Each structure stands twice: as C-alpha cells, then as structure tokens.
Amino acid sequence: MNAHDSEKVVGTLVAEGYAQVETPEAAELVLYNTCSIRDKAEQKVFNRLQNFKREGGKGKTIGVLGCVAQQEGEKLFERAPWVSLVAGSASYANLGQMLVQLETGDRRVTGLSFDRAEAFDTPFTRRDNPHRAYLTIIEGCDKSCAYCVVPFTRGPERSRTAESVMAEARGLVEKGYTEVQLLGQNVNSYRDPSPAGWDFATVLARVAEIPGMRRVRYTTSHPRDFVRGIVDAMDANPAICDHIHLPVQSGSSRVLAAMDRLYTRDEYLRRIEWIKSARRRYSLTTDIIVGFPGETEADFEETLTLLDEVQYDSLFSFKYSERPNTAALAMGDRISEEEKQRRLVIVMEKQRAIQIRRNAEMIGTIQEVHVEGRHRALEQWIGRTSCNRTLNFSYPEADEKDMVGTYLPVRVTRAGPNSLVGERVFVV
C-alpha cells in the first residue's frame, strides 16, 4: 500500500511538470513516504531526515508524507525544522496546490484533512511494474484494535464507487496489464457507495471476470469481514489468485479480546475451515503480534497451537510496539522485551519448520509463474505463483525481453523455507 502511494505521487507530480531524478543529491524536492505502523519505522523517518540533512539537504524543499506525517501533524515542524510540507495521503491529490503555496512564499504548509467528500485516489498514477498493478479501492479503517494506529493515520474508511473500480481495472488491462492486486487497510470491508452497492466478493469477481486479466490479488482483509461468499467468488473465478492473507494476531480469545479484534479463536478457524473445505487449495498467510500487554505464557501457548493446527504458508511477525493515540498505551502487566523477543523468536523458528514441510509438499508439482525478473548471479529466472510463493528456476537460452511479464510452466525440482527452485517445463 505504501509502494503504491509513491506511485501516486510521483504521478501527480510528473502530471504538475515536475522530473524525477535518480538520487536525493540531484533533487530540489525530496519527499518521504513514511509508515507509523510500528515504532522502528517510525523512528527510521527521523533518523533519515537528521541524516539527510546532515549530509546535503540544505536548499532543499523537504516533505514528509503518509503515516507519520498524519500523526505528528504540525508537531513534525518543531521535531525538524527544515521540513517545509507535512501531508497525510487523502490529500496526494494535492500535491500540486501545496507546493505552489510553498512556491510563492509559504514557509510550513500543511494537507491532513480526512473529508470524506475529498476523493483519497489520485487521477495520475506512475506504475513502477509495467505488468502487475495496484488498485485501491478502499481506505482508511472503522475498526479500533487497541494496538493500531491506522484509524488515526488514514482516517475512517472510504470506499470507491464500483464503477470507479471498474473503469481503473479495464484500462489497466487495456495499456497490457494482465495482474491487478486490489488494496485497502481493510480490502474485504469494500462497500460501493452508489445505489450498485456491491459488496468485497462482488467487485473481485467482477474485475477477475475483465477479460484480459490474468491474475487478481487483495490484501488485506480482516477476519471479521471475511465472509463465505469470499471463498465462494474465489473458486468460481480461476483469475483469483490462490492466496488469502487473513491477519490473526494472537491465538489466544482473551488477548483477542483484549486487542478488540472482533472475532474469537473458534470463530476465525472457521473462516479457516472455510478456506481448507473449497473446491481450490488455498495458500494461508497471516499476522502475528507476541507480547501484547497481559499476554501469559498460556496465551502465548494458544499462538503457537494456533500455528500447528492452521499450518500456514508464512507469516509476518512483531512484537507488540507502542502506538499513539491507541486503547492499549493504559493497559497495564507490559511485558519485557526480552521475553517479547524470546517469543517471538519461538514463533519464527516453528513456522520455518512449518514453511520447509509445506513448501516441500510442492516438489514435483507443475506451477504458473509470473516472470518478475532474472537472478544474474544464479543465472536464474524469478516468478511468483498463484499462490505468492516465489519460485526461481533455470532457462538460458531465453532472452529477457521476452520473458518479463510472460506466464510459463515450472515443474518445482527443490524447496526451501522461503522460496522453491524449478524447472522450465515445455508442453506440447
């Protein structure tokens, strides 16, 4: 989401006349995209600024934007004084008016405003791929876990008209885009606004059934809002990748709870149950946060079974970070962050093992891949699979021009905890 958000700025501001250049050296503007989601991420933005500033940033226009942004609000100023523009994303559609106002004398200007009536999609998008594209079609988020800053960065949830959606998705395949991975805080909270009113399963069939497209993906979706008639719209559109990434965060129903996620253990497995019943085998991926405040060694325990019985593909996982704004900076029994990084280095060696025993499952099996690009160094080509795992595999005689964006057949020959190796396959 936030690799697409550059592509919506730097597009906005090709379209003001603006050039983009190659190093932060060679720009009069440079601007940060910056992510809250976590502390560290949050401290890299300024740990970056004081270094560029140290190393060359003087008579430079400096702006920061997204996440960040958002939550320091004027405050950023007073942290950096030499940042001249502080905008959050629903106002990258004004890029351009922001720093004509700069332009013409205005020393701090601001664009943080979440008005619903103000459109969150930029009419001038780069694209970075010229093959796989992003697509918001919802932002912001309603929902208010107690660990997550989001509702305060990107604002209440906004959802794209479906023929907006429509529109973007048959002119992406038009200009020869043949993957599209639909987006938003909560992806399967999408409800158009129009009299249509088309629900989240209903918009991915619809842009899965363009033809032309080859392959559509989302993220991320929210177990609360994740509904049968999802899975149900996936087995009926092969276009629809064989990925679902579905966040859990713990495996505990007590430290559910006390996140204010919504749902409870049982009633996420049986979303799970969902998905292991369809007609398609489905590759599961998920979230998981160790170390919330008051999470016992057997609420911790219910994290770990949670990943024995799920066996899921990969997961990404953090340690409880402290956020502005959030319910659970008054929560008290705050655990250590040394037994939060013992937990989580316990939740990262068991799904290794779980990744090599899955990932071996495919050795011999036939995959379509997406050709991304080529490994020089290993003299191999790299795709990604249906189900978003990569797979690398050999083909010298072929010549990159021709591969990149291609669909071939690989039979998987090897596999490891993150990635499997193939083999061309040649059907006749």
Second form
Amino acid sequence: MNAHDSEKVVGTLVAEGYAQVETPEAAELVLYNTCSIRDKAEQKVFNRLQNFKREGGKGKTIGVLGCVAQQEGEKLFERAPWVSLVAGSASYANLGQMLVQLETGDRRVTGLSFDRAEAFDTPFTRRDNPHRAYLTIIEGCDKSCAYCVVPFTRGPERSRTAESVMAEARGLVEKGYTEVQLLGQNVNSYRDPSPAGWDFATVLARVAEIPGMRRVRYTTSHPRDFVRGIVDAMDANPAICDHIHLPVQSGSSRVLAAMDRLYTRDEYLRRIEWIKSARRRYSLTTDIIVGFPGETEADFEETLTLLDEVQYDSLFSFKYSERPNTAALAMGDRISEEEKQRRLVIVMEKQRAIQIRRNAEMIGTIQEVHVEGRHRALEQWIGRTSCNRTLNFSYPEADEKDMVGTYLPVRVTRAGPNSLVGERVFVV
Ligand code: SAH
Ligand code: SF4
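Cool, the form predicted on its own is there; where's the form predicted in complex with S-adenosyl-L-homocysteine (SAH)?
All chains and molecules follow, beginning with the one already shown.
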C-alpha cells in the first residue's frame, strides 16, 4: 500500500513539473514515505532522518509522508527540526500546493486532515512496474483491532466508486498491464458509494472480466467480512489468482476477543472450510501476532494447533508491538520481549516445516508463471505463480526485454521452504 502511495506522490509531483532523480543526494526535495504499523518501522524513519541530515541533507527540503507523519503530526517538527513538510496519505493530492507554500516563504507546512475522501482518485500515478499494477479500491479502516494504529493513521473507511475503479482498471489494460492487485486495508468491506452499490465480490469479478486482464489479486481481507460470495466469484473467474490472504492473528478465541477481531476460531475455520471445499485449490496465507497482552501459554498453543489444522502456504508473523492511541495499551499482562521472541521462533519453525511439505507437493506440477526478472547470480528467470509463489526457472537463451512480463508454463523440479525451482516446458 505504501509502495503504491509513493507511486501516486511521484505521479502527482511529476504532473506539477517536478522531475525525479536517481539518488537522494541529487535531489533538492526529499520525501520519506513512512510506516508506523510496528515500533521498529517507526524507529527506522527517525534513524534515516538523522543519518540523512548528517550525510549531506543540508540545504534540501525534507518532507515526511505516510503513517508516521499522520501519527506524529506537528510533533515531528520538534523531533526532527530540519523537516519542513509533514503530510498523511489523505493529503497527497494537495502536495503541489503545500510545496508552493514552502517556496513562497512558509517555513513549515502540514497536511493532516481526512477531509479529502477522493485522495486515492489521483489522476496521476507513476507506476514502477510496467506489467503488474496496484489499484486502490478502499482507503482507511472502520475496524478497531485493539493493537492496530491504522484507523488512526489512515482514517475512516472510504470506498471509491465502482465506475472510477473500472475506468482505472480498463486504462491499465490499455497501457499494457496484465496483472492488477486491488488494495485496501479491508477490501471485503468495499461498497460502491454510487447507486449501483457493488460489493467486493462484484467489483473483483468485473475487474477480472476485463478483456486482456490475465491476473487479479487483492489484499487485505478481514475474516469477519469474508463472505462466501468472494470464493464463488473466484471459482467463476480464472483470472482471479489462486491465492487468499486471510489474516487470523491468533488461534485462541479468547485472544481474538481481546483483540476485538470480531470472529472466533471456529468462525474463522468455517471460512477456511469454504475455501478448501471450493472448486479450485487456493493457496492460503495469513498474519500472526504473538505475545498480545494476556496471551497465555495455552492461548499460544491454540495458535500452533491452528497452523497444523489450516496448513498455510506461507505466513507473516510479528511480535506484538505497542502502538500509540490503541486500546491494547491499557491492557495488563504484558508479555516480556524474550517470551515474545521465543514464541515467534516457534511459530516460524513450525511454519517452515509446513512450507517445506506444502512446496514439495508442487514438484512435478506445471505452473503458469508471470516472468518478473532475471536472477543474475543464479542464472535463472524469476517468475511468480498464480498462487503467489516465487518459481525460478532456467532458460538461458532468452532476451530479458522479451521475457519480463510474459506468462510461461514451468514444471516444478525442486522445492525449498520459500521458493520453487523449475524448468520451462514447451509441450504441455
Ligand atoms: N488490515 C489488515 C492488516 C494491516 S497491518 C488486516 O486486518 O489484516 C498488517 C499486519 O500487521 C496485521 O495483520 C498484523 O498481523 C500486524 N500488526 C498490526 N499491528 C500490529 C502491532 N501493533 N503489533 C504487531 N503486529 C501488528
Ligand atoms: Fe488494523 Fe484491524 Fe483495520 Fe486491519 S482491520 S487495518 S488490523 S484495525
């Protein structure tokens, strides 16, 4: 999501007459796009700002964008007085105007309101990848997960009109894009604000039906709003990729209630059942938080048994991190850093064993890959399967510019915990 925000910022500024340069050293204006989902990401921002100032940032205009900007607001000027612009994601359409204010004498400018509901409808986006595009369909979040800072940094939920989503998706295909990833903090609660009132399953299906669209992905799904109609839409549209990311966070219904996730373990598993009994085989991935306040050893065990039960194809696991403004800050029974680390390692080791098995099951199958680039050291092409696995393959003769962006059949010959290796097949 942040990567796509940066693409919107670059596009907006280029349209205002700015030019992008190769290195921060060559720039007169440097904008940092930031993440505050966990404390570590936030600390990184302040370290970078410090280093940049020390290493020749003097004389440049420096701005901070994104969630740290939104969260810290004007306080950021105190922590880093050499910063002169602070703006959250809902203000990017105003950046040009804010920069004019700086050029005409203002010392500091901020953009921190959530008034501009149409912020994602940026007419200018400078996409980095010529084949695979991000497309925002919904901004913000109306859930209130007890650990999460997002509702404070990205504001309330705002769905974009289906008409503008479709127009952008069609425009992308016309420009040569064949893969689109629909984005939102909770895409499942998408609701077209125009009278047509499309829900997420409808917009997903319509985007996938655009002639020339080869692959459609989406992130992220909140299990509470993951309805059966989404699986039906996926089953019916081969262009929708074989992958569902369904963040569970914990396997314990008690912890899920404390987190305010609005589903129990059983309700989550019912959704997994829909997915597993679907017509196609879907790759399943998730997010796990270990060490949420009050998570007992027994609760943690339930997360481990959930991993055994679901057999995810991959997951992201995080140590609970305290975030400003969140409800969990007031909860007792903090888990020590060492214990969180211990639990994290156990989750990662268990998942590694599951992934080795899951990936090995793919040996011998033929997968269609979207070629993303060349791994020079390994002398292999890098491809991505519909189920979102990296599948590298050898085929030395080809020219890079002819290969990248194409779709090719590849037979899986080897499997590791995190990726697959294969060879291009010519007769399927
Ligand atoms: N909207 C998405 C989540 C976005 S944040 C959703 O609901 O699934 C991505 C992931 O970061 C979350 O799924 C969660 O696992 C993790 N995360 C969010 N806040 C966190 C915190 N305070 N500490 C640790 N992990 C956190
Ligand atoms: Fe955060 Fe929960 Fe919203 Fe996801 S659904 S962004 S975890 S508050």
